[in-house]
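The chain below stands alone, shown as structure tokens; this is the form predicted on its own.
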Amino acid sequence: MPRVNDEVAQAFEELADLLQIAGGDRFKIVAYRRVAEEVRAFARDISTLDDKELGALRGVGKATSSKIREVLKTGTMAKLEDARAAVPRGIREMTALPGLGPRTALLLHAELGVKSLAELDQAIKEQRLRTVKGLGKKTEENLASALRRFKGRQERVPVDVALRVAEDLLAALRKSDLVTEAAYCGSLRRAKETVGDLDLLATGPDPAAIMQLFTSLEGVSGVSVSGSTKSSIRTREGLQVDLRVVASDEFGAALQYFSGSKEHNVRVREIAVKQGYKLSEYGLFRVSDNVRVAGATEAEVYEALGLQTPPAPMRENRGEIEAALKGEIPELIQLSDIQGDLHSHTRYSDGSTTVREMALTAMGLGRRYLAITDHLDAWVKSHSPDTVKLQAEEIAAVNEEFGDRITVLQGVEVDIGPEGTLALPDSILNRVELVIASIHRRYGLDAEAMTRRVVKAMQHPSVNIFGHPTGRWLGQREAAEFDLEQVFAAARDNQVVMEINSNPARLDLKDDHIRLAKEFGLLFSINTDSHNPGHLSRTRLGVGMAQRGWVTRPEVINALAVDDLRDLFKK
């Protein structure tokens, strides 16, 4: 996604919440954050439109129009200039916090002159959202929980921010004739949920020089520290970005030993020096003579010590070294494995597009098929069963369109009720190709209540994919609560597929559960769960949370050929 379009869409998403918070027009509220939705997911530079094209995007009108002029020639527009001065900024800064709305808000700055997040700890510590009526000790007790999960989270940004933020980077340094080869490593490397701070390394014949042009990229908002092998600077997302340029005989080993994690290099150095040898950031030396072995690359330094290489997001001392003598790293799936996307979503439901624009944008990143999979129980219910045969009449027709570039797959997404049931008949769910079941509200039962829900919805012979399996929203909502050893075995019991979702909100399942839906024999499906045309590139975050739960390309069901996931899907 461009950056424009990012700033653009920040700033609308910014004046409808103030606008919420100021109990303002919620026609309007709604319509800034469909604009908002629409830039976000648009796949070209929002700038580079004519206010004809403009004008074409959903939801944009004149005065949308206009007000993206503003934004796009300003940086800002004046309706929200005057919805910042009206609502002080700690106030929205609270409204961040999970579970705590902007009316609550508003009623803690009433009632306990509260205007900001640590005002907010203050009152918690003292006991005094208790004493404001209409919110009481459990209130008090859920925020101060709330507030420390937000706290942690604010330390790290989303792998997907950190990624984009390295990538724009590194190939800002790679233009560069300085600049001889540049990667990321650290946690970002080994395709961790969240990152803190970014690490980078170079290689080039001027250290002094790199620094110089990494310390002026654009996008840098601060420089922390300015070195002649290492500096440290602030991006304007608020990440720190460190970045040490090595010698190219030493670029293998510093990769190695910034990637990561401390437990796994902690492993990799007692086994070199069994073997006689130092192993640092600076390569593999042989303690007799201190003549460096190996260090240019990572795989010279494992082979050196007579290990296999195994993939960055393997490293977590997890078993991977004990695999790595024996020659047993397994073969990880990977993106270019993946064949298509089995989870996602079209106007017919939550979505913001039309099949057609789905499909067209899954082509482009070389999906061989793309399955919709909207929640039609909403649909059903306002509308008709009739739209079940409307959006498979719609799908018959961009297959036609496009031959045999890409199979658009009917398929639903459908919630999991609180005692276990589908909220759509049989004689719905037999019409489609693919059924997801997922649970989306009432996240709060017990673990045996929510056991027995999820078993009983998986023992529906309709059900092929068990959606976002454990709900965790990083930051926001733990995992929900339940027995995942007989959840497995019900899913093995009743051959339901679990899905590794990419939302980088979501990734669900993590590493250790897809550790253990390994031990059970059970089969994985990598999906964006995608709301736009922009969300379908997510695959692969997906792909890294699987790489770190050790799956291999058999055991992922998108990575088949068309035929043979229609097959899988009939036995």
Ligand code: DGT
Second form
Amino acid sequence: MPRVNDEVAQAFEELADLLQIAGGDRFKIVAYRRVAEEVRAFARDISTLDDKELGALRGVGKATSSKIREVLKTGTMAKLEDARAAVPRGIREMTALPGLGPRTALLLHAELGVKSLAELDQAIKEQRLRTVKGLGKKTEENLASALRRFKGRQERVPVDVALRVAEDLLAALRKSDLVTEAAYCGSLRRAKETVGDLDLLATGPDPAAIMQLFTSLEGVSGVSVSGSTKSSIRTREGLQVDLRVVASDEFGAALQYFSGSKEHNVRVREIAVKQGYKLSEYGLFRVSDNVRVAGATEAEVYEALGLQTPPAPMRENRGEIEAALKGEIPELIQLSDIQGDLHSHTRYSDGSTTVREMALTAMGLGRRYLAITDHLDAWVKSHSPDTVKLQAEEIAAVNEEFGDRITVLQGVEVDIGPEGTLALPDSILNRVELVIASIHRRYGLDAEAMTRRVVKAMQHPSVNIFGHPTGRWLGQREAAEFDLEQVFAAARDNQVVMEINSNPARLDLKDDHIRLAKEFGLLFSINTDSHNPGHLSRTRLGVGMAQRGWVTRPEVINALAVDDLRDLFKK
Ligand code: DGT
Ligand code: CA
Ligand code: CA
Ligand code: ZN
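Complement to the form predicted on its own: the form predicted in complex with the ligand:
Let us now look at the entire complex, which starts with that chain.
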């Protein structure tokens, strides 16, 4: 659709919203919305229309025509400007929140005096929305989660984007002779699923020159702080990046401090104080004589305090301090442990390419096996019923060609219906080597129905893996509200493996849920859910999430060799 049409439509929509908030004429409001719809749906650029053609659009009379001309000429209309002036800016911002229309915005303003997103946030925290007639507790909860998502979308960046930016910047810094060491820390190093800002550290003999280099790097779109030891820039991706340059004997202490989390650091500092030390980003100092006892490496800081060094993804004060004190930090799964990938798609469903192309890329990444797990239900319905055989032959040919370098397994990803039945007949499920069962539709069932649905699916003897278990979609959809404990118990009883889906928009299961699943003794499969070859390198994102969930190598089925894996699937 032409961009000008969109602009005009938006102006009319905004006008309608504002008039509605201000209590304007209902018929006019409806008429403006209709014009917006009509203009938006019009295929040609409306600025090319003559008066007669413009007047022929549905709902467009003489007055509207001239308003459209006004927007085309000036980008706005007098009437819209008046309406904007009549409605406080904050209230206009509020209507940008999904689920908060003009009617509710008006009600909130009239009843609670709320006139901005910040005030809305406050009112929700104080549970005042539920006191308003016509709103109630459910609306309050819905708006609370909409607001959280809205804030998240505005401020936080997905981990894959942050990782790419960080690695590009670090590579550019490391390439220079000015920099002896550089690293990223903060939430990215802790492998969080989203990142607020990037925290980089560097060391080198001439800090000012490093700063000079940093603020002029390619991809920097703005510089907000430019000091001799700290600079902040914004990248093209809209990500804020802080760089701190420290002395080389402070590097470890700074890495420890800026890796966080804050909660973890508070605990470590308490331990330091109890032992007569002071810990800061400059080092670990003995209070009695102010001598620095550690600081060059992170390990020496932890060691001096009698602590094991917890891997960064564990540092959330969720038990890792206790474990480190007792020397019981688990040996977490590493990317290099991963032997294969058990979830991928090809042209047999919604993937972009062939089995062979996918296998080639997986091979290049050092994978020893790859499971092709297409959604075969649609294909089976619309094509020959022997799709499974056809695909099996294609896979056999690829296995023949690549010999012992990579093994391609034939699996399926089967949809779990609302009642918990699987979307493919047993005759197909029995013929493939592995079955991933996942939910793709109808997430809105209540918790009880969802739980029943998932438990029933797991009881099907063919199911090996529960795919992207909670269905969360970062910034858009929360984890489904089923009873995780019942589901995990059913998975244990039926030997179903939990997926840790590495799609950066999913990262599902997430850390807390992984730890709960571990308590049930469940196993995990860290999968990419690739729909094209580029997705196959996402594994490390899933490994990061697994590390945040304290997962060890014996708990990960795709750290097994392919023969052992095949045994496991013959349950
Ligand atoms: P983010 O950026 O929101 O994704 O999360 P972080 O963890 O990267 O937080 P950020 O960028 O505000 O700070 C980076 C690290 O610096 C943080 O993880 C721990 C450390 N830090 C920041 N402020 C404080 C503080 O007030 N006290 C302590 N102990 N550490 C702090
Ligand atoms: Ca940060
Ligand atoms: Ca920061
Ligand atoms: Zn999939």
